[in-house]
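This document starts with one chain, in the form predicted alone, laid out as structure tokens.
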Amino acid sequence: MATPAATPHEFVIRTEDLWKVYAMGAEQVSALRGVNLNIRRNEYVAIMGPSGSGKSTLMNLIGCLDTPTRGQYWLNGQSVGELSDDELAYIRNKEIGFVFQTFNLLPRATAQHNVELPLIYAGVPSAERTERALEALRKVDLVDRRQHKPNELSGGQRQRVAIARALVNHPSLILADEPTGNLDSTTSKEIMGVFDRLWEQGNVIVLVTHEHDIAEYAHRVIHIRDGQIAEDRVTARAAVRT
């Protein structure tokens, strides 16, 4: 008996025939070519690929930072292509927690204030902002550094502040772009340990990386090549975690 087809509502992320085409002068360059991708709730997925493979383009589309040339993308069952610019901005702030390689922290703001930023944009009252920022900092074991500015923190601590900021709105998806790219190997392991704990707490994590050892922390590794999914495999660690 055939298994019934899943609906978009069963996934946090679902793409169908996703294309992104750029005009380079008179030439049309296809960065993504018909990508079909499903990511369920509480999955931990790494996306890999060489430079120019399309993995960054896919990340930008998943993160609602760009729009596809054609195809469909559903986030939590909602068709992203049907949203207005204001609705997309709301989705980026509320539904997606971004973690970047360069941390993207305000240099003159404390760790706590940096974490509060998405809540400020969302109009959350001051007392609630403080409570939720401290809750997020506790999740990354950094509440004791809440009054420190970025230049008073190590690289690993700065990335943990960035992760706390990503968590503060209780997003549907944590999207991490090369989160260990600026860190040494020891600190990288510490940061990946934080992602492990977040996954265990029920978060959906999509990790974009070019480092094979970092990708192996995930449950699934998706390899992008020439704008298409070349491989989608389960990692060795997935069997241990399930």
Second form
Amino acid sequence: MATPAATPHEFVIRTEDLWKVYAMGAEQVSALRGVNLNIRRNEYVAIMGPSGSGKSTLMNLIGCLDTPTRGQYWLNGQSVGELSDDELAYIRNKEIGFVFQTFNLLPRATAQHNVELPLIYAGVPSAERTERALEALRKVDLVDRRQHKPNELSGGQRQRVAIARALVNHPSLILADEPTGNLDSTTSKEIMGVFDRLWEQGNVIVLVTHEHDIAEYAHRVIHIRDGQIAEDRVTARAAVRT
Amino acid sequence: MHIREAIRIAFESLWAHKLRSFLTLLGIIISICTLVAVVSLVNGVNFYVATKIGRLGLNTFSLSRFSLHEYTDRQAYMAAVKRNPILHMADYEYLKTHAKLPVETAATIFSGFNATGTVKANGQSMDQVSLRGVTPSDISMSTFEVAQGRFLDHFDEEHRTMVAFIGPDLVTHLFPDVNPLGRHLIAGGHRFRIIGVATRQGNVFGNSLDQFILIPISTFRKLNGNQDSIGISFKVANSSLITPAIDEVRLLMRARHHLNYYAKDDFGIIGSSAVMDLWHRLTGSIAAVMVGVSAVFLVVGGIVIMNIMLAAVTERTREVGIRKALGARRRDMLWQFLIESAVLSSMGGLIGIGVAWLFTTVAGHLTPIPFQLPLSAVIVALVISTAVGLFFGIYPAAKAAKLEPIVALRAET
Ligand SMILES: Nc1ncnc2c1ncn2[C@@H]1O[C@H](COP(=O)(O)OP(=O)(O)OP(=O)(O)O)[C@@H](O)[C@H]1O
Ligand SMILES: [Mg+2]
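Could you please show the structure of the form predicted in complex with the partner chain, as a counterpart to the form predicted alone just displayed?
Below: every chain and molecule of the assembly, starting with the one above.
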């Protein structure tokens, strides 16, 4: 799918020879070995690959949670490597909605407060925060559970809260690392339904999964093996949808 | 900054670990409690002493054979005994006519026979009663008034009558259910007729101010021989006249004793300010010691807070990771933990102030001293405890702020 002629601005994500090397004592583990990846606006991408192949490492780099050892990364045309700590925080806050396999909700906070967190760091005033958090919870059908704490919610509901939190600041990019990894197949379908709707509303979605039927929700599947892109194909659905 | 969010988080985590927070705060609580309690105790006692001694105090001063320094330093006292002449009634008469600034002058003598001794009357006896000879003008220098009967007068003075004006404690002990006026008591082997009773003054440090017998100074000197030195007190119309009046009396006495320009005074003048100075120095050093003790507690308390905040940061590494992943900047995390630390330790300050308040209220009920928490002490205590929290929170908070988002997210907690 990569179109060499395209200018960086056409891509939400564009990486060039991305490396991530972990030093484990004397030994060096290369989790990523030169990944070149371009993702356009309104794409719906699944990343697959065996365990330990570097999928999470790549997602963390794309999500600005981690920095590459080598290589370049442009997010919406902006070179991430040149950004300061505060600017990276700003990007995580405004541009990216991250959904984790283990939900990563604050255990003592209510669903609504968890969803409000990105807005707090964006400096949104309290009344508007409530309004926007409820709007995001509505998108995942959880308005009636807004006062529940995570331990009072089912796994699927927790992941929906996490998705609402990822949406609330209207990011340009939604990243999900095995969002259904801890869920049963019925709940997984439900969650994938939510991602479908989000894509329809114009979000770019990149998700990591082990399961083929989950990957088939996407329009493009990228296979990673040993820290490199091994395969990049369009799914059956893409033909139907686009 | 998201101060409101930070304060909310602080209270939430305090509440989530109620017992731990309380134990953590013990150092701060004890320290702030000591600080506030000592300040209010010293304040209360100072106020009390100022009103008790001070009434005699503010507008009066007294001349005696020895200075305050000579009274309190043994060596100086020994030298002064040889050097300082005895003060006689003639000195009193002289100063009374020649010192122009004092509005009232009185003479007192209280050394000699039965200075604090046994008194018998009405079939009862009582110990530790002070017997003093005074001039009629003494009443205007004193902190008591006449409650019953009359005070000693010039007739008594001139005729050396055997009459006594007594403190209310003697009435309670010796004449529990009879009118003491006109009755007799025996002090120092002599028999006196009671002519008046003083109003009650209460205690200073457990010593009653109401166990005294006053007789005419002329009578006292007749019974005791003439050898004892008298004390002479002076009263001025307002406090601004004290210093000039002291200077006047001093010059008169130096001239009378023919002291040359360079000689030291061979008498002592004790203003109420000198007494209050001595007192303030005493309470000041008590307060200094207690402030030192509470400072040590404060540092210990601060270190405990730092320790618990470090534990909190480790415990909540994951939370830090989540917040950072959602857009919290370094300074957001720094402030969150700093505020948590400050809230924690100011809670300790508040509890300490509460305990000190309880303590002083109880002390106020058990003693006649009007203890109260000065607002300034409360504010200072709050500021100090908050500052301690902020200071000892810096290191843990900086540690939280520096965490890399991905490292924090991966932490196993
Ligand atoms: N913090 C780290 N320190 C050292 N090595 C690491 C670290 N994180 C990941 N690795 C290594 O990098 C490689 C890729 O890890 P990564 O988590 O990206 O795999 P993955 O594709 O997400 O696997 P899974 O499907 O099991 O989640 C692995 O060999 C892993 O051991
Ligand atoms: Mg992974």
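Computed from a prediction, not measured in an experiment: that's the story for all the values here. Positions refer to the first chain, counted from 1. Rigid core here is just the name for the largest C-alpha set that superposes within 1.5 Å across the two forms.
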Core-aligned CA displacement of Glu27 at least 2 Å between these two forms: yes
